[in-house]
Structures are given as C-alpha cells and as structure tokens.
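Here's a solo chain for you in structure tokens, the form predicted alone.
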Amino acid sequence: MYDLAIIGAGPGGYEAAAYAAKLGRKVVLFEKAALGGTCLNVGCIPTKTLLRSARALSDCREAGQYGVTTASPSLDMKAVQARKRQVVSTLGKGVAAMLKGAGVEVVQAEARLAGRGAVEAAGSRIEARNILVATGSVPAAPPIPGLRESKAVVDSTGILECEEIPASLVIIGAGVIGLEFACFFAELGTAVTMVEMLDRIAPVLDEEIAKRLQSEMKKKKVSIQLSCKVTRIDGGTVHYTDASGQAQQVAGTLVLNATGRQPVTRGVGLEDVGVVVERRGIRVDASGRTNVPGVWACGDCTGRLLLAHSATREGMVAVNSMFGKPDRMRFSAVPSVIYTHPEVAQVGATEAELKQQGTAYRKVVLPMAIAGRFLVEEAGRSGTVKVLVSERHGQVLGVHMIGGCCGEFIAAAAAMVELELCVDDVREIVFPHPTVSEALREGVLHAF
C-alpha cells in the first residue's frame, strides 16, 4: 500500500511526489512517456532555449551600439536544435536523479485509476491511500476545417522540431504561445502573420501593457490581424473572416496552430471513480481534492491556470493538504512570464479588473530607464513598469512591466502582493544598485 500514487511526471506531480517523499511517505509515480512532462519535453524549456538562440542572433547585429564590430551573424538552425536537445536531456537527466534521491518509485508507463484507491498500470494494479492527477495538457485542435488535414500545419510541439527557417509563418492565435513563436521566427527573418479572433493581443495581460507588446512586435515586422476568424486552411494558406466581415486569406510555408492548450482528463479512468471533470478540466477545490474521496489533482489538467510554476505550488498544496497540513492554492500572487523580445512579466490584478471589482486604486507608469542598469544593458531599447496600488493604504495590487530581463525579478513583485505589501514597506526593502529591479522599487514609491 502506497500513501501516495501520482499519475503524470510534469512539475506538478513530480515535484509533488518528491516533496511527499522527503515527508517520508511511500509515494510510486506514473508516466507513459519522458520525464518532465510538457514544460521540459516540448514546452518551456526547449522554447526558450530556441528564443536564446534568436535573442544572441539579435545582440550579435545589435552588438555596434556597444563599440563591439560583428560581420554578418547567422543561425544555424540545426546547431540550435541541437543544443536544445542537449539541454533538455540534461534537465531530465537532473530530474530523474532528484526522484532517485527522494526516494521515489518511477514507474514508466501509461496509467489510469482503477476504482478508488487503485491505479492499473502495465497490467498491474497498485492501491494508495491517496491518488494524484497530474495529467497535463496538449495543444487544442479547434474545428477548423483543414486544420488536421494540412501538411503545412503544425502545433507547438511540431514546431519545436523545425531545422528549416521557414520563409512565412501563419500563426493562427496571439496568445503566448504564438506570440512567443512569432518573436523567435521574426527575427530569424521569416514573414509572420498573426490571425486572432479577440481584438487585441495576449487578454491575459494588463491591456496597456498589452498594447507596448503589440508595437514591438509590430517593429520586427510581424503582421497581426485582430478580430479575425479563420474558416478553413488550405495546405499552406489560412482562410478568414477580417473585422468587417470581408474574407481575406494568407499563405505560409508553415502553419502554426497556437490557438491554446486542452486538459488532459481522458483515458484516465476519471469517469470510472465518479470524478466531475467540467469543460475546462478536473473540478477541485482551493486545496487541490476532487468530489471523490482520495482522489486529487493539480496543474494543466484542472484547467485553472496553465503555468508549470502554478502546477509546483499546486501538487505542494495537495499533498500538504492530503497529510493533514492546512494548505490553500492562492492564484492571485502567481506570476506570469511572456519569452518575448522583450520580455513582459506581470503578478497581481490588471487596470480592468480592478475597474470592474470598483476598488479605488493608484496607477504609476514609468520608464525602465529610471534604473541606470537597464540603460547600460539595453542600448536604444525601451521598457516600462506599471504599478497599482490601492488608494486607501497603498497595498501593491498588481505589477505590470515590458522589457529587458523583467522575468528575472518579477518574483520580487509577486512577494510584495503575496504579503500584501504597501509602499512604505517597500520602501524598508533594500534593491541591490545598479540592478534593472530598481525600476520596479521606483515604481512603488512613486505611488505614494
């Protein structure tokens, strides 16, 4: 008898079941394929490792402006490729190791619950105390009529495996995932021509950060058509509706379908136990259970909020929760990091939702260039930060920035809303100089 079987190793569920291990629970760990699920395999890792590349690409032609000469960068897409692969067998290697360490029995094959308290797996069946799903997502496949039919197009996980520079791209969504793509591929030198149904850019951002994102994709050539519906695809060539309701069309040497990512909930034997799974995933609550006794889940196949990080913090909850320790998933302090060139990072409520809760707040826009390391840093390049506070005691809301490294201290910003910070205690917090995180200390003290 296990304490715990967990079913999918992506970051939520190994990480959780390296974490019960460490409490001295026997925890067994299922997964059909690699180690690291989608964030390692074809997700977070070997995008942004591809978007490295294209960044180096970037600096190389960029590289005058700091008295450096450079003659004619290129990209050799398979040497890329290769050290994608490099890395992101590395980090498997690393995984696999930190389960070993923890005590974990990996078991590599597909599994799926087997009534309650048991889970069959290459023809055995085990009983646990406590089963975690962890399942995962895979791209969506919306019914667009051409769309599994095509050759030329791909998701973003065929797309990772490209050793050709396309000369045009379709990217069908203006989501992360496309907007990502289009920046690593634009800057290659493909033509990109984004087609998305919402009238703006990533909704997941705060909207005027939104809007700067927009320009400096538009600055690398890529073409965005908003309000749009695609119709059908035909081989390399994208059908749709524009926002007067014309039709239009576009072709590509390839075509990328980043419309988003569905739960993984099927062949998982949910429905055998009773487990509601609702349309956007596995139901659960606040400390990760599901309506079945037992049975839990955490990360992309509860459809709450795709982010590998989210998913850590959410198979923690579970166990600590499963164990007897009080523990609650807070959704409202979790970072965001869109890969772009430049990166966005935003935590906290944006100007819209505040807006539409009717709380009174504070808004401060500044430049990146307050903090004197960015404008060593990025040369000819701009950056903003937008911070909101609430009015009557001046708590940190939510923090909103475009540019340069912000990715890397957006976690400084997600502790100020976690704790619900306000600006005087920001003001006792001592930012290393010169640092491009001062731009964020400037921002809150500016509210006040």
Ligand code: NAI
Second form
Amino acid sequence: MYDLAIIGAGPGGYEAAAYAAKLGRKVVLFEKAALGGTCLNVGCIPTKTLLRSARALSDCREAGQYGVTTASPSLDMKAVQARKRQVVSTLGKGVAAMLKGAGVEVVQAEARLAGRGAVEAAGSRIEARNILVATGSVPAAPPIPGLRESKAVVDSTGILECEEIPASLVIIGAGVIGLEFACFFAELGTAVTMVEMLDRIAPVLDEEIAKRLQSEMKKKKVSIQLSCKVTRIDGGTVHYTDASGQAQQVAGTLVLNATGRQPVTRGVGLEDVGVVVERRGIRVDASGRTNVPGVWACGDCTGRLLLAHSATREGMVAVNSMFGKPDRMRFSAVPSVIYTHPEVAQVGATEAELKQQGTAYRKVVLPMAIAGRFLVEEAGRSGTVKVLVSERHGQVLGVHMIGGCCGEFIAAAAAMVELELCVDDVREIVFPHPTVSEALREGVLHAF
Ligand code: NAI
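Give me the form predicted in complex with the ligand now, not the form predicted alone.
Next comes the full complex, and the chain you just saw is listed first.
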C-alpha cells in the first residue's frame, strides 16, 4: 500500500512526488511520456531556449550601441534546435536523478484510476491511500473549418520542431503562446501576422502594459489584427472577418493555432470513481481536494492557472493537506511572466480588477530607466514599472512590468503581495544597487 500515487510527472506531479517522499511517505509516480511534462519537454523550457537564441541574434545586431562591431550575424536553426534538445535532455536527466534521490518509485506507463484507492497501469494494479491527478493540458483546437485538416497548421508542440525559418507565419490568438512565438520568429526575419478575436492582446495582462507590449511587437514588424473572427483555414490561408465586418484573408508558410489549452481529464478513469469534472477542468477546493475522498488534483488539469510554478505549489498544498498539515493555495499572489523581448512580468490585481472590485487605489507608473542598471544593460530600449497600492493602508496589491529582465525580480513583488506588505514595509527592504529591481522599489515608494 502506497501513501501516495501520482498520475503525471509534470511540475505539478514530480515536485509533489519528491516533496512527499522527502516527508517520509511511500510514493509512486506514473508517467506515460517523458518526465517533466509539458513545461520541460514541449513548453516553457524549449520555448525559452529558442527565445534565447533569437535574443543572441538581436544582441549581435544591436551590439553597435555598446561600441562593439559584429559582422553580419545569422542564425543556424539546426544548431538552435540541437541546443534546445540538449537543454531539455539535461534537465530531464536532472528530474530523474532528483526523483531517484528522493526515493520516489517511477513507473513509465499510462495509468488510470481503478476504483477507490487504486490505480491501474501496464496491467498491474496498485493501492494507495491518496491519489494525486496531475495530468496537465494539451493545445485546444477550436472548431474552425480546415484547422484540423490543413497541413500548414501547427500547434505549440508542432512549431517547436521547426527546422527551417518560415518566410511567413500566421498566428491565431494573441495570448501568451502566440506572443512568445511571434517574438521569436519576427526576430528571425519571418513576416508574422497575428489574428485575435478580442479587441486587445494578452487578456491576462494589465491593459496599460498589454498596450506597451503591443507597440513593442509592432516595432518588430509583427502585424496584429484585433477583433477578428477566423472563419476558415484553407492550406496556409486564414480567412477572417475584421472589426468592420469585412471578409479578409492572410496567408502564411505556417499557421500557428495558439487559441488556448485544455485540461487532460479523459482516459484517466475520473468518471468511473465519480470525480466531478467541469468545463475548465477537475473541480477541486483550495487544497486540491476533489469531491471523492482520497482523490486530489493539481496543475493544468484543474484549469485554474495554467502555469508550471502554480502547479508545483498546488501539488505541495495537496500533499500537505492530505498528510494533515493545513495549507491552501492563494492564486492572487502567483506571478506570471511572458518571455517576449522585452519580457513582461506581473503579480496581483490589475487596474481593471481593482476598479471592478471598487477598491480605492493609488497608481505609480515609472520608466525602468529610473534604475541606473537599466540604462547600462538595455541601450536604446524602454521599460515600465506599474505599481498599484491600496489608498487606505498603502498595501501592495499589484505590480505590472515590461522591460529588461523583469521576470527575474517579479518574485520580490510576489513576496510583497503574498505577505500583504505596505509601502512602509517595503521601505525597510534593501535592494541591491545597481540592479533593475530598484525600479520596483522606486515604484512602490513613489506611492506614498
Ligand atoms: P491564452 O488563453 O493565453 O490566449 C489565447 C488567445 O487566443 C486569447 O487572446 C483568445 O482571445 C484568442 N483566441 C481564442 N480563440 C480564437 C479564435 N478562434 N480566433 C482568434 N483568436 C482566438 O492561451 P495560449 O496563449 O494558447 O496559452 C495557453 C496557456 O498556457 C495559457 O494559460 C498560458 O498562461 C500558458 N502559458 C504560459 C506561458 C508563460 O507563463 N510564459 C507560456 C506559454 C503558455
């Protein structure tokens, strides 16, 4: 009898497995594909590796600003892909070693719930006091005629295998995935067009920061078509109705479907044991408990926040809760980063959310260049820090940034939001100088 059986070895499942094993629990982890899940194999890590190569190319092109001369730089896509595979392989081995070190039993097989307290995989059945479902998500395919049939259409997994730079790319959906790939390919010289049904890009972002990101994408010559409804796809041609109701079309060597992801909830036996699955994913409470005693879920399959680091924390919360240590997930303090160039990072409430809640707030918007290091590191580039604090106590409610390496210090802002710090508390925190993070400090301190 195991204390815990986990289905899915992504950042939700494998981190929870290692954590529970280190607490002395007997843990078995099932994975049908490669350890590391979407994030490591076909998501965060490979995408960021590609983006790093594009940044190296841009840095070479802009090196003149730093007094460095480079002869016409170019990018070898095959070498870029080889590096991507190397990084993924190294990290995959790291996950395997970490699980082994923690004492987790790993079973490489597809698993499903087989009645209360039981899991079936590769013809065997095991029993466990607790089962954590961490099956992740897959790219969604909206019912657009031609989307599934056209060979020119790829999803975020397919496009990662691109061995040649496409002359043109049409991206359906200007969300996180669409924007990161738009940035990558535009920097490589591909003509990129984005077709988005909403009247703005990146609906998860604070609107002011989203507008700044939109103008940065325009600087890269990415064409962004908003309020457009895709009607059909014919080969590489995307037909759509524009904001004024006119029929339009745009053709690409490749078409990327980046319209969202859907939770993996089928084929896991959830319905057999009576676990409630809603449209967005498995229904869980703040501790990751499903409606069936002993069955827990974390990460993308719950459809709450589709972020690797959220899945990891959700998994830990579930482990703590199942073994008697009360814990709960606070989604309001989960930071997120979009790894475009420049990158975007945010945590906490957006201005629109505060307005909707009727919360009185103060807003500070500062150029990142207020921090000397930004001018040193980011010649000719711009960056912005936006801070939202409560009018009543000066509590930090939201931080939204675009520019430089803001994803590297959003964790400081996340700590402020999670710990409910006020402006006077932040005044006592020493930020290293010179770093771009000082722009965050200035943003908070300017509020009062
Ligand atoms: P998303 O939800 O961020 O964006 C999808 C976009 O497609 C939306 O703007 C939506 O309005 C648009 N759309 C949907 N149907 C459409 C249609 N028929 N025609 C035109 N536009 C349409 O989803 P995305 O970008 O696919 O990412 C999936 C998930 O993965 C997100 O939850 C995201 O947070 C996560 N992710 C996070 C990353 C990060 O943290 N850096 C990187 C990549 C993905």
